[in-house]
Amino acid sequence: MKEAIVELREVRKSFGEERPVEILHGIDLRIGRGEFVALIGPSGSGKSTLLNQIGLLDRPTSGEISLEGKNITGLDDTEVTRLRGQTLGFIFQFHHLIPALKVAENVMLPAAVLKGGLDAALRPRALELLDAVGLKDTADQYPRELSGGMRQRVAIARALMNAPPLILADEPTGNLDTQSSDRVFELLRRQHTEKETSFLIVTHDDSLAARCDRVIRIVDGSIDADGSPSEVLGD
């Protein structure tokens, strides 16, 4: 069994103070280093809430979360922020690039957060990543000058800036046409193959989930199925 990159034990999450509503009901989940995993489920099933827990963007109401073997329970916000920046990369359906920054500067942002500011020394790494996603020539352009597919590829380069062992992708192809979607997925797969980066991809697209190695389905805040694509999705 591969070493766990992230592990959740009996994680519960509720919202509201007077009459709290529990969204996640005792989630047990383990993702091994180098796995390529899809997370599926109907709208309102708890996918985004679960992703926020794994991404250390929110704390559980109860239960434990370990990232690279480090239990986050008891860590203060500064320690959690640093652990998140060093260990996780994020890709969203809407790229969330900063319009006022040039493409290379957007890619540099995760490292800039850890260093306390944009530094010219970060640029070579940003250019290397832009080259890897086929966009090195756009380094000094602004996001508004790029197509949607190109902006999403910039977002992938940004997610890789700190060479995180785990990337969380929330509907990374949901806003793209078929051709751009395929290219983005191929980039994720190439990163996984070449660098053994772990991926957790939230998607509503069963055809994309079927191209992953493992599929987890969440329904009503509980894991309903977890296995190979054929086991979870059927043939």
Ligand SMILES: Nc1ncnc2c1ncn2[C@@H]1O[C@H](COP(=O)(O)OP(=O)(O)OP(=O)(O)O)[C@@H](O)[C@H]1O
Second form
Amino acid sequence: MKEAIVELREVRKSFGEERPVEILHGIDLRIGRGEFVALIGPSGSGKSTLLNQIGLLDRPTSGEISLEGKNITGLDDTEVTRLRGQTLGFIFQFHHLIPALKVAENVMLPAAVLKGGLDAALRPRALELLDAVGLKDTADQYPRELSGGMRQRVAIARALMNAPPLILADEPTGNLDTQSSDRVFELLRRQHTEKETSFLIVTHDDSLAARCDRVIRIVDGSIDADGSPSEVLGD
Amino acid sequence: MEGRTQSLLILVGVGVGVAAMVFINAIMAGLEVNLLEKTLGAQAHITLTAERSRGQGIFGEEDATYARVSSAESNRSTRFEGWQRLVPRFDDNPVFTAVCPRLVGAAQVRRGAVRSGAVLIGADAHRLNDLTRIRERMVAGSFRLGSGEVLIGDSMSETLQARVGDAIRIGDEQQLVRIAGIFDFGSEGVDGSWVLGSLRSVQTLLDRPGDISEIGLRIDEPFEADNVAATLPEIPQVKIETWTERNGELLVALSSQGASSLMISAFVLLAVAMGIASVLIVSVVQRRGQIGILRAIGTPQAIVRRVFLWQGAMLGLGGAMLGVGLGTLAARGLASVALFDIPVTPALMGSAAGIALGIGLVSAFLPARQAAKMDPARAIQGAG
Ligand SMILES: Nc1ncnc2c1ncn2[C@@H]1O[C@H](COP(=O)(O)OP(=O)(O)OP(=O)(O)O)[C@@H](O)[C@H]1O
Ligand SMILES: [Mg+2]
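Could you drop in the structure for the form predicted in complex with the named molecule? We only have the form predicted alone so far.
Everything in the complex follows now, all chains and molecules, and the chain you saw is the first one.
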């Protein structure tokens, strides 16, 4: 079995102070380096909540999470923030590009944050990534000049900027039409084959999940099924 | 886009606030200078008055003060012993910009059937001018204190219906003097009662040969009068009094004026602060998604905080520049129609800008904290 990029042991998450409601009920999960995984499940089942725990955007109520073999329990906010910037790439349903920055600058942002400034030396890499998502010509435009699908591709380029070993995507195609959606998915797939980047993609779209290597279904905050697309989704 | 409109609006808001602050403070400063000038223009900053020693005279402990000089008795009050030796000593001290020995007494003036009470003041013309700048206040005739000549105020000239060159009668002896000039200090008390003559002629008129009643001193900084007076050595039977002691009401008025302008400024600044804070809070909420993403890609809380503090500081500073400009224009505009100068000093501009910058930072503090502490997971999902 491949080395784990992320590992969860008995992860529980509750929300609410006075009367906490448990949303994740003791999740055990292991994703190996270079895996391409879909996370599916009904609305409200806890997919985003789980992704946020793995992405260090939120902290579990109990249980342990290891990232690249490093246990993150007990790290303070500064360390977690740094680790997040170095190890993880994020793609969300909404691109959240910074409107005041040009497209290329938006792509450079994760590296700029690590380096502490928008360095011109980062630009070639940003252009390369924009080229990869088919948007090289938009480098000096502002996000508002782009279509929804194009913006989402910029967000993908941004997620790839630091070449993170793991990319977490929460419904990355949720807002796109079929054609754009296919294109975005192909991009993720290509990054995976070329760079061996691991992916965990939350999706409502079974046909998209079917094109992944492994599918995890979560129902009511527990893992209900975990296996190959045909095992989980049926034929 | 909306963000930009908001920023522009608040920038104008801050600008108007700062302008109001600059304008009010400039007016107050101008008024203060004007009032002080009116009050102090004709007055000595420090006055040394001959005082009868306790229990000596038949008039008991009554002070021969300026205000009571109109009582007939004071004309026969104590002599100012040794004033001739005192004057050169003050002359030699550079602290005093004017030293003027004067004889002051009450008298009746009369022209035809019209009578008026007057304060008769005799002094050397040069010294009197050093003390009161009276030469600049002349509105008719000339500044001259020859023998048999007097200067009167414009109010008195109206009362007596007397013009330059006319003769009036003074005192019990009804001595005839000629009006050489008419002054206007802009103060009714002075313009309606002062009759100025040479020291010698007033000594004759009041029948006090060789005597004076007081020495008036002027210094550079009027508000230092009390401190300077405190350093003067005690002189037997001489009372030392400063203008602040004589003008308690004016000082109270000035300080309450100062307090009210401070109060207005404080309220304006409070409004400015709340304006900036509310714009930033809205901006933090609107940009939740962006903040969330920035945090997700590894931006430390400190940087997020700084972004908003910076924004607050810029709003404050931008507004301050706009406000100082507007305020200065408004002050200039008013000064051109007002009767006094409204000074917008570099110090006022600087402090207005500094305060606005500070207010920007302070009002950005809470929104910046709110942005930095934002839970990135919720920020990203909550925003569309
Ligand atoms: N910050 C929070 N505070 C309170 N409850 C929350 C919070 N975040 C999520 N929940 C609750 O947890 C449950 C799971 O939410 P989650 O967003 O993980 O579901 P999901 O599987 O991603 O749903 P969807 O497919 O609609 O995105 C929901 O009932 C939601 O209301
Ligand atoms: Mg979700």
